[in-house]
Amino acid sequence: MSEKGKKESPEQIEFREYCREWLSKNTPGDPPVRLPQMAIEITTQAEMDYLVPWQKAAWEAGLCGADYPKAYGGGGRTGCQLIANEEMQRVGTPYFPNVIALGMAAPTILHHGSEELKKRFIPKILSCEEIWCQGFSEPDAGSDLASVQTFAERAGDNWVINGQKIWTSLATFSSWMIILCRTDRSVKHKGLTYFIVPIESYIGKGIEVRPLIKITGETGFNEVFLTDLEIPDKYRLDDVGNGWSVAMTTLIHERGAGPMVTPSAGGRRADDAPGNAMDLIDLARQSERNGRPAAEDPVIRDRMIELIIRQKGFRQSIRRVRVKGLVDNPMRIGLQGKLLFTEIAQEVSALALEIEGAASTLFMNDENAPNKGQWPLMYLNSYGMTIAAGTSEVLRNILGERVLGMPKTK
């Protein structure tokens, strides 16, 4: 038995063996289309047609939603979702496409939704029957989320919503949206209320979705316009004016600091997609620098090793989340993890472009591009990663003020 196994409960040991056995027989074949590097960048129905059945199969087998209560479509287990994630990453499965729902909507509904909403929505999130998106950011309210101006006005037993959301990943495929609205203009944080919005059934009847072209040339983000959209009060999460507290639940889970572990993003992000600092070694061996393999350049070698050490150290640090009570503040590891993971990924991809040299200007559609142009794509995508779920600057402020107890910045 491995050292890892000795620290697991009998239930967890049995579940790990079950996951390995199931995955040995049930991983999907190669995708018929090129997949984007991350689930939030899915742009075509063909990509969804490949990924949705995979998530549903994993859910039916108990690998997606393992720790959610059985009453809400989960496996009813304890501390097993992380094990499922590890095993899926070990064999390199595709990511689950319902990433916004799994990482944000489901835990928020679990903590703040009525019993009716939990039973209605969480099972279809886990099974990938319904795709979700997030309506938080606005053109004038990004990092300062509490300044959102999309307004929800009470109309008897309903609410009428008017406003605009931006950077809304997966909106073109979504049935539902979690949305933060202003319900009182006289106060800031206490003037916010959190809702669930049915997007798909209101396209052209109060909701308009417009794709945005990113720096990569792909569309993953969208603008969403809401005009006199009327929804019933039962789609409100928690009390009127308590939206900021509900939004913090969403953000804590989005940043990986929540108690409910998100089902895995998988181990294979795209065809030949890089992401590990170890991948730099092969790239350096295949790339020339001053007429010799870049791997022979001592400066390049030192920088690669530094990033490999940092990435391995980061992964070992994240393992601490499994040890209950080891860290005094539950936000510490999750927020550190999001901050470090995204910044290391950006540095790894930046070094990859330097190793490739002039070849780094060749993008995905060029047959001569190293690794099918995945390194330049990753570098461009990395800036979205350091912005989403709170910019690196915002996370440093939170860690400093709320975890380390430092005074607020002025």
Ligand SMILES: Cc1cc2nc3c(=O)[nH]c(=O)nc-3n(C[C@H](O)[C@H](O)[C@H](O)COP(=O)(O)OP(=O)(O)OC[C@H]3O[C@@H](n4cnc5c(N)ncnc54)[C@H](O)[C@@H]3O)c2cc1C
Contents of the next structure:
Amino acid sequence: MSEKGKKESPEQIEFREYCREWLSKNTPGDPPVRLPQMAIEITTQAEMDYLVPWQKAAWEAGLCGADYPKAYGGGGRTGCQLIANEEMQRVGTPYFPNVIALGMAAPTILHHGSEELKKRFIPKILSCEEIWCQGFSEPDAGSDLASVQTFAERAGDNWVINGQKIWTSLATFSSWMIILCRTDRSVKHKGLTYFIVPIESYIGKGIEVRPLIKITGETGFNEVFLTDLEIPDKYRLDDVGNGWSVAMTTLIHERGAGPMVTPSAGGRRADDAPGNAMDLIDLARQSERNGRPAAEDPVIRDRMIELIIRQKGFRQSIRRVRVKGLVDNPMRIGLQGKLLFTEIAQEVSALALEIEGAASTLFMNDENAPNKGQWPLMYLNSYGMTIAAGTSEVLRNILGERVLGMPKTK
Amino acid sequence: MTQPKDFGFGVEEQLLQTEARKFFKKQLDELTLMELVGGNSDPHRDSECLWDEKMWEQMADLGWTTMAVPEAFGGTGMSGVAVASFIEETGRVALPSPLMATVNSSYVLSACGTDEADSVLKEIAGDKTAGLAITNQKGSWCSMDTDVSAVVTEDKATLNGMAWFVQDARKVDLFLVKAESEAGIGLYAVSADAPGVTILPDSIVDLTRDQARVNFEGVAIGADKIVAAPGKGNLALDAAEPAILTMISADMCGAAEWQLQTTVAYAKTRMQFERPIGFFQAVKHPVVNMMIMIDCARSLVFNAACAIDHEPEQAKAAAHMAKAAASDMAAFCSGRSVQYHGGMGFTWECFVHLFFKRQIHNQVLFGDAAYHRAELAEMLIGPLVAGG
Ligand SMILES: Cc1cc2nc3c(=O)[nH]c(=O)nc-3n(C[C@H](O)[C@H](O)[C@H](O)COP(=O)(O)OP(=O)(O)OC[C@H]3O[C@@H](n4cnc5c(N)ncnc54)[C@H](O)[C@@H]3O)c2cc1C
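Show the other one: the form predicted in complex with this ligand, since we just had the form predicted on its own.
Every chain and every other molecule in the complex is listed next, the one we just looked at coming first.
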């Protein structure tokens, strides 16, 4: 596919040249440790020690935060983050570790924060000096996010917060957290207020972080307990009672459909990304079924090709979404992104297990495990992807309601 | 060669699309379509060929019937993406017309690259319609498959045999016939009213098309109508195959979008259990899946169309993808569109069956999903050793 889109601005064209030039000299070397498939799964300091300097270097060069205003540490450009993302994906750089900050906290602060907060927080997000986590989900509030109960009580110029958050990715590395709290119990959506709260500097002083073990056996997300945590009112985003609309800004960016393009090094080229259906072909050549290569089994072939086609269609939809005349409603494809990416990846890894056959029982540590147990690991992890950031079911509700206009489920 | 990011879908293509949508919306709403093709519900009715020839004349005046004929031969010579988006619009209204047949024939003729083919292209540019008579009784148009034979001499060819599953046979002025002779497969342009040509209409499910067997009995044509010489016919068919597959897939995307929008509209208004039925997730989620499958197929259609224009070496794989995705998508969307209309959807009176039946026809036309996946598997994985 050509990179020279017809309608690229002179700024974009020049910036693309610049990105190529910079990346030709500054792509980080191979990681010293095996990196997890996605940034929210980062669990060790060694992984962070490799990834944080990379994001910082990309920020200094202007490839991370290109479209953010200069006053907030960005590049002050227009439509250029997309270019940087494409170029980083092209050369296959590692992902940025500060994903929640870049994808959710920064755009939310940009849209709803005071000037002071924007100046204080956005630069350190872009440079990766401060890592962020997202305190939305609670034990009793998942898909029904507006039912959160963690309570923020006004105390003069401060707020005192009590409650518990759960499934909090990256909390053990985080300096800050975006948090959705209840400030009024008598109303549901209108009783919510959105804050930012310190994590690292308040451990033991109102904050406790307890790691949870994932389905894979790895640590990943955490529980965060807030006990009489006192924060100043200036850490509130937007008005008291307006937390739900602020949370919507966060979620729309989380699902990749927000106005700010998230700085994303992507990790790998599209063809090389985890869950690439084309990888199944080689796997099927190496695996056997009834004494013959699985690649010669007509059923396996049909199912591999079916997934390859769907994945190709998904990528072509991402191409189509920017073409005027070929999209009646840009939300229609934008809101499918997370759903399709994760469901296809899940089906690809499920089929990989079938192709591996008996060998798919061998996990990461087994010396005989094909591909170092990558596929069973990926299959297990794929459920994290179809649950996190809006379950597939909730996303289908949203597509049906917001794009097709069908009546709300609730 | 590389593809432009925007599929080459620019201002001109957009304009054509907008114009076409307006035109068909005005000319062929569902009620008009029903009156045109749905008058006789008798399952034992005689085979019919129902279409609006006046509308076709208007389309011809607008240059729409020659869009796949290169400008050099007097056509409007539009890009693959323009033709695909136009055909998508015709699918959206389930247009009964010889458009697809004529467009397909134009692509085949262009691929022939002979003076004889060029002069037939000029005939199409002069508002003749054409159709492909290339399929045998088993429904195959692959390699040597055909039930028509040709005897070729110095100055003429004589055709004998039967072409099966000829699309819109009674709407076209001439056929491109695939026939086998000693020297191999050739393509022959035969006037529909030539002596020895008999059209035997099929009785079909789809109300928006006509289909027939075309019998050739000692049909003699001049050497100037041998558009691809014996031995060269399959090269031309192969070269045109990506376009043929892409355009039919585009038609399916248009029809499915109608099914989606119609089903959504019904789900929003039909009340049961004191609620619109679209409230129920057993309805809502599959309807969302209709949309997802349409978008996937549609993106693959424009990818394939753009490949035809800019990256011909990728066009074959891209077209297999488009037709495979479109066929599965059409089956799913058709089924859901009837199911969620309930008893109403099961009646002749309800419009959904018109599109449902057109899609059933489209799904198998030029190969179903499993066939195209198998073809793509050959390309991406390698041949499947027969009998092994
Ligand atoms: C890997 C991972 C990382 C995460 N990271 C974070 C994080 O950093 N911060 C954070 O705040 N949260 C995080 N989450 C939490 C995530 O957002 C929630 O798990 C998710 O919103 C679902 O909530 P739940 O787990 O309570 O499930 P529930 O909401 O209890 O859902 C259970 C099942 O019911 C279905 N369901 C629920 N409501 C409906 C409905 N209306 N219609 C149809 N089906 C429905 C769901 O789809 C699901 O299948 C993470 C989760 C995972 C798996």
